[in-house]
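In the block that follows, a single chain appears as structure tokens, in the form predicted alone.
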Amino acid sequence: MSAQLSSADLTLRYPELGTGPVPTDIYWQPEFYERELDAIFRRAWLCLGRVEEIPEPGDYLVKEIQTFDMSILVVKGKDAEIRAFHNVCQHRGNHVELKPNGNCQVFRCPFHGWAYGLDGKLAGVPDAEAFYDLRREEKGLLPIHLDIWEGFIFINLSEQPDATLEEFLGEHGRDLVGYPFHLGTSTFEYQGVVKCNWKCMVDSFCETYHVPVLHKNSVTDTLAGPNNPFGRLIDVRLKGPHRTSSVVGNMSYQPNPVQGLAFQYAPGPSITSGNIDESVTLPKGLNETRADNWSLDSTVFFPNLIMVIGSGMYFTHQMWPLGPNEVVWQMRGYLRAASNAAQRFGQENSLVELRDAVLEDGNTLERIQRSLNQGLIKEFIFHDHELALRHHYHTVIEWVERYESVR
């Protein structure tokens, strides 16, 4: 059945979320930047990447977290475990490894030859025995916690965090077991960095009333429609910190004769197509109403990762805070493997149309910081399809006042 689309009974479902305008102070006040990277980024669960990309013993990443101007060291054990140490060579404080990925049975540092292990220990030390006191236990690479969930790497910063992964994903994280994100094997990846509030990224990838006016050009056709004249979405759904919206397809929408070469030969349904692939049979937490009209989720990881869903497709965003108007934007879509040039040529047709629609998102943001830098939006008044904007204010809200009421 087709979801009905509501004018007004999103946000109602939600009264401790209210209904007035909201502060703007938080999108751009130095001040509390600094404060939410203490409460929220060096407390939460983070992610860093996909087993895949270190299927064998040895295979490694670096990862650089520019937020803390940090690098994080991933690697694949010989036990087959994963782990997740600082770069940090304990010697002089160099960077073990340079390389952004490989694969390698010991990391040997380029400064003076401190070798460690793939279980970070300290393996080797040249001539040793000229140091006065060196305790080899003590000097292995400094461990980070890193847990799994359906093949996603996370680490948490805190010496010890508040929750485990499964508890600190909750709901949101089981309703979402069972995709099959492993068969996004064909990945492609754009990044760049944006002069606006991590927040304001993430917002304007978790709301649908600007697709009508921003996407006229590109999606408006298949993710909203004639039907659809306001951008609405089928549903909203809250789960702890985290969040995520249904959006609509025009399954009646005909598509040009180049998109209908691509469209048909595609290993699977683009996610601009506003089609579904029915083969694929969806876990709990997506198109969770069921709706026929369904065409993917986007959902919200808080504090930093999105995953938009589809059932042919995926792709994530993650924003990296540089400071109160800056951060860096990372995209990287997984779609099934192509086996012919055909489908080949259905997935770069997948990838031109998204770029070209992410690139319209990101052209308002710059603009809108200004405005709040200038102090020229001092509230912003919330429609109800951007439920999931007004969420992500008061969890942000909460996460810094219960940290900084127990500190």
Given for the second form:
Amino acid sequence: MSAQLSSADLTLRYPELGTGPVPTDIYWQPEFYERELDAIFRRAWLCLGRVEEIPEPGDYLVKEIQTFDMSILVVKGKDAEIRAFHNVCQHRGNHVELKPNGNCQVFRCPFHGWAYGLDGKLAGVPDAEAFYDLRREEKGLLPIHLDIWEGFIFINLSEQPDATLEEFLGEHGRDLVGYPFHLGTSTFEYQGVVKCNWKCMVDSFCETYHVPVLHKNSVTDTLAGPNNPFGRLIDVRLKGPHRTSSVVGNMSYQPNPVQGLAFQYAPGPSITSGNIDESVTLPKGLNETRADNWSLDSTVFFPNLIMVIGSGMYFTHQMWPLGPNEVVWQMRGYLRAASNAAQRFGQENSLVELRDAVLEDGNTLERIQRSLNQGLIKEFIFHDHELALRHHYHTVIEWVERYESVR
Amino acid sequence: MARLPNAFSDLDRFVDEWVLADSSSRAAKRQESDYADIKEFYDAMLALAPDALRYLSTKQLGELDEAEERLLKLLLSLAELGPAVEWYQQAQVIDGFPAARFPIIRQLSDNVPQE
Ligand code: FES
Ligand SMILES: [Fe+2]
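Write the structure block of the form predicted together with its partner chain for the protein whose form predicted alone appears above.
Let us now look at the entire complex, which starts with that chain.
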């Protein structure tokens, strides 16, 4: 028996958030959505991937930011610097690179053949003499602010970011430094579109009050278990606009037959196994209370990235809104490499169990959104262990109001 | 030529249906299968899976011969079907978001060595 549940009053640690209901208009209103785009998605640092995706000079990625219908080129230069540019040719606006990834020395626009170096500089113009006023130094690819934290590539779409990435991540980032993110080299990704507000989707991965009910067939026994019948969290920490929820693991969980074999042959403890890898030293910000019944932390990098981190693997959810009630949902898994052929089986179990468990979340989100759109749920009341959701609400309001007040 | 390593020839009857190209086709196959077929495959595989995994744990991805790779792919289908039997007792996730609306878009290879 080791249920170190901080049973009550997480919320009272943050008196500025109050304990009352919150109005739900920000979860469906088209006008508010437009304000969020300007105040949040055009201001905050947004994650685009990991450095391992472009290890060599000349490696590039083309990332589609569907929220803004924007195509972004991320490229590793000859100097090993990673840069981001709008994937937009400065002749007449065609996209310069059409493949989702690759390696090259120069980007050649497939319209009239203008060429750009890996540093974005205009490097070649066919029949240049026939232009009247070609100032090459002004016709490079348009740069986008880019910085890297622990191997994650972040961009910022504002002309001049209010804060550096380091400042933006602040204590939240500092407290997660040192986790072996780089070991998650075996990656997979799922993507879909869900008819719900982006904030509702973020929130659905930040509370475990629903685990014993919605996930009763799948992960209830591992993430809640007999000592934790209501799916309480171990802890919630709020750091600036970011937040981390520490989730219980049932250490006496007895796996099902196939699952048990998979756990035995996984390259690192599966997030649903109730096992932890003792050799991994967790940074301060993971399992911050050092509970001995911990399985994972669900940690939100405001606004749209959630990392779900266990000792032996991690995965991320990223949400790219398409409108007030529609969102692109990307889920990426980062598993350790298989050191023999049998471990490929353990990996497959990890991705299949993860996918099935999150498929259990999707329909509730679309039903909630219908209720919101119809005005049938005017306020949300939050459980003490839904503190992360309350914090999310207040953070969004704060960002929108602050941005509009200085404009 | 045997289609599977000798010790696992009992599983030969599943090769045509359950040796599949990748994670995506395994997921699709589960969606369209009858639960009775899933359960039959699951039971037969589970009986030999401990031995099969022990056998494959001495091999490296990228070094498997064709028979060994088929055996691995049968195990990967077993992984896909695990939750169908152990969580849901049906092919699909109960009240699940449609799997076709959340497809896998980047997969782990079944046979390329990992670093
Ligand atoms: S638009 Fe790119 S070369 Fe003309
Ligand atoms: Fe959930």
